[in-house]
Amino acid sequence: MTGLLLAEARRFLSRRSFRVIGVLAVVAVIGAGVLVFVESSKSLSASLPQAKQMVTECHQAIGSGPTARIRNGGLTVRDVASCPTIRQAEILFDKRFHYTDTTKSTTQNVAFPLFFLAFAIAASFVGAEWATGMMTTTLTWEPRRGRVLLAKVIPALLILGAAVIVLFAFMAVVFIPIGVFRGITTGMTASFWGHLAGLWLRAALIAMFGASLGIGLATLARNTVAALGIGFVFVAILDPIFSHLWRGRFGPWLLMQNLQRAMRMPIEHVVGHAAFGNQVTMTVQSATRPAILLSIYAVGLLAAAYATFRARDVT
């Protein structure tokens, strides 16, 4: 098993994808770090001709407002508006480089993307052992399919998760310089940076969530195309459309709002009666449930790509 295992994490690692997408998740964190480095500054007063535009223009614009008549007395009055102050404005525009609310930030809205990555990969990864035959040829020296697929799935989760706790930690360097010269860095004490760990390890577990997805949606359908195709059908379309049934009841049970639950990233909740009006709140739930409601999906998923593979013919 030994031995197996860490030839397919061999193969997995050879893979042009997997090396390919690694460099340019690289190359987009360093061109986004220049990016940001040139746009930010370190000086408030850098958005003052902007803050003072804006002011200008919100004057001007009740200036020129319309008027509102009141009914008993005949007279015109200007409608009840205020303008920001210019400092209120600065603050509204600024360009400074907060250092540890926009790595937090990054790295919750950044986990999405690299779940879709680690989904393909995987997915690829499986797919093209059946569209080479290279399948069958595995199964000539071990014909047990259990091990076979094990052997797959272990070394898949565990390099993409890895490889997300890196390129999180790279980002988090090339930051810095930014912060330091471009912007703000208070807030960078040891409960920050256990909080930001905390988010690398949430990610790199959605990864291989997805990873898992990847996988088990391959052997099923025994194609990469195929499983990268239901994967694209159920979030772009079938999770949209559930999660605003029925005043977003199947939410919970939904993908996308386990994976934003799981980030610790707020969510819409409706409160109130339908007869009276939904409000619509935005709040932070807890990670637990997704946690488990998540594995479960794994799990469940890889159980029956298992008794599909074993149950089949591999010709």
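We call the rigid core the largest set of C-alpha positions that still match within 1.5 Å between the two forms. Everything numeric here is computed off the predicted structure, so don't read it as measured data. Numbering follows the first chain given and starts at 1. First, how it differs from the form predicted together with its partner chain.
- Relative to the superposed core, Val55 undergoes a Cα shift of 2 Å or more between the two forms.
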Given for the second form:
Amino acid sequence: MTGLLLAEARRFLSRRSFRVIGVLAVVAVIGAGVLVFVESSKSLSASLPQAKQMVTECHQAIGSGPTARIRNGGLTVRDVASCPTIRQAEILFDKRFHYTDTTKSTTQNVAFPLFFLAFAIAASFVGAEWATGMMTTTLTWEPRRGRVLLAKVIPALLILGAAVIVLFAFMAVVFIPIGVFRGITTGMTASFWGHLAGLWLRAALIAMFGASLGIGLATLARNTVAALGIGFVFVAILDPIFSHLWRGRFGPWLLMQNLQRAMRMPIEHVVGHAAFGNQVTMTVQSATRPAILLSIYAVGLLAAAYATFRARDVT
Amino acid sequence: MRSVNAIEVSSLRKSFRRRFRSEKIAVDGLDLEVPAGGVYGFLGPNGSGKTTTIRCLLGLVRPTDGECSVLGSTHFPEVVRRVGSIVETPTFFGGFSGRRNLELLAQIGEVPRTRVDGVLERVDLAEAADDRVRTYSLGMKQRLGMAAVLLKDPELLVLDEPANGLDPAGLKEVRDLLRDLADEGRTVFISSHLLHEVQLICDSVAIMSHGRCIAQGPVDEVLQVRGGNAFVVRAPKLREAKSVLTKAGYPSTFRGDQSLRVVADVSAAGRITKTLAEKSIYLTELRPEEISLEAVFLELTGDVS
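Based on the form predicted on its own presented above, generate the structure block for the form predicted together with its partner chain.
Following is the full complex, with the preceding chain placed first.
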């Protein structure tokens, strides 16, 4: 079994799709880093002209027609509307690169494309073996089909999960000079790094979930294109339709909503105030439920794939 | 201790369900016994059930009924390390070199990688070992397939059309290789359309038709089904000669090449000459007919008029 696992891992790492996408991802991170570096600014005052213009336009707008009507009604402008101060407007147009916030939000946003890429890479990993007839050769060397499937699932999931973490770690490293030279790096505490590592892990798990779906569907269909087609139809057509049926009651059980929740939860609301000693942080929605649900979907699909693989003839 | 038969197939039946159509029976009650040691030819026209039988033997296809036993075991995974096989065209990862493909298989089969170079040498592929497989010709892929089979140092080789795509020199090399393997005490089970090649190297054969085995046994015995000894007779008045010989008790038929096929015992050569000479028909050729496996095959499978 170890030999089979190692052979499949070597094969996965040698796949052109994996290598090309990996290189493109690295190039994209570097390219984005360069663009952000050029566009950002070290000083808040870089946004001063835009801030001044905004405040001026705001005051002009308030001083025209609608303001008069408000005065006739006995209200002052301050009662219903106010323009931001120049200081506040500066923050709106802030061109400084905020390392901690940007790194976290980028990690959350990039996790979704990586889910789809992991799905496609894993589906082609299995589908190509059926297309070339190599599965027949493999089975004449290891006829126990459970082992064969497991030897595909384990390396694919581990490698893709690790690749996602490495990619995000690389992105975090690329962002550091931007934060230092073109922005602010406040908040880079142990707590931040812990939170960021948690996000990487979630993104890796989401990519592994995508890979499970890809392998499962490609094993069932014995074909890469069919697996990709089924995935596309579900995500682009069925998932949105079902999410709107019956006032969204299916939503909590569907793929996309759970993926988003798994990546973005928990949402926490702060209630009360520290000054009065009654501040409480309430977790409105946790990531546990979507994580468990997605795991059940992945295991269920792989179990169905195994049952079919075991039962069907290889012709 | 080695079992007497390397392969035993008993009442094997395999049918495939087809959507909107009737069931297709690929193998219909096949019984087969392949003795250990030697080369065994598995013959039959396209669609006769050869490849399905081989897939059943290798556990790729589940029999609908009946049983297959390989090296004494009905559970193929138990003996997989002792069996080397090629099913139809050997398939490999095109982007990898021949050597790398073999190394991967060695890893899967937990075979020492040191064997890779040896088997590449043995199939004369050492020079092209580091080229990508997608650049290989069909013949080179067949050689690589043979190398993969030899990697396990198997007791039993199950080869489906191993000579496909080989040039005459390649055919001879494969023939010699298979004979050498059999001489080393291994069992070689080959399905092939190259009947002349099969006749040259096989000790025993089985002939399949419509999912059934219609003849099996040592090659000499199978050749006898053609109807015993016969002569090829050539003479100036062929139609008259045929009539004379038939009347004399030697059934004769036209062969289509200005000669007659005359069924008679080997000792009857003199009597045939005398019978024709008495009617002033003088022979230009009289020789024993060589019975080819191809002729027997075509006769048995009904592909000859």
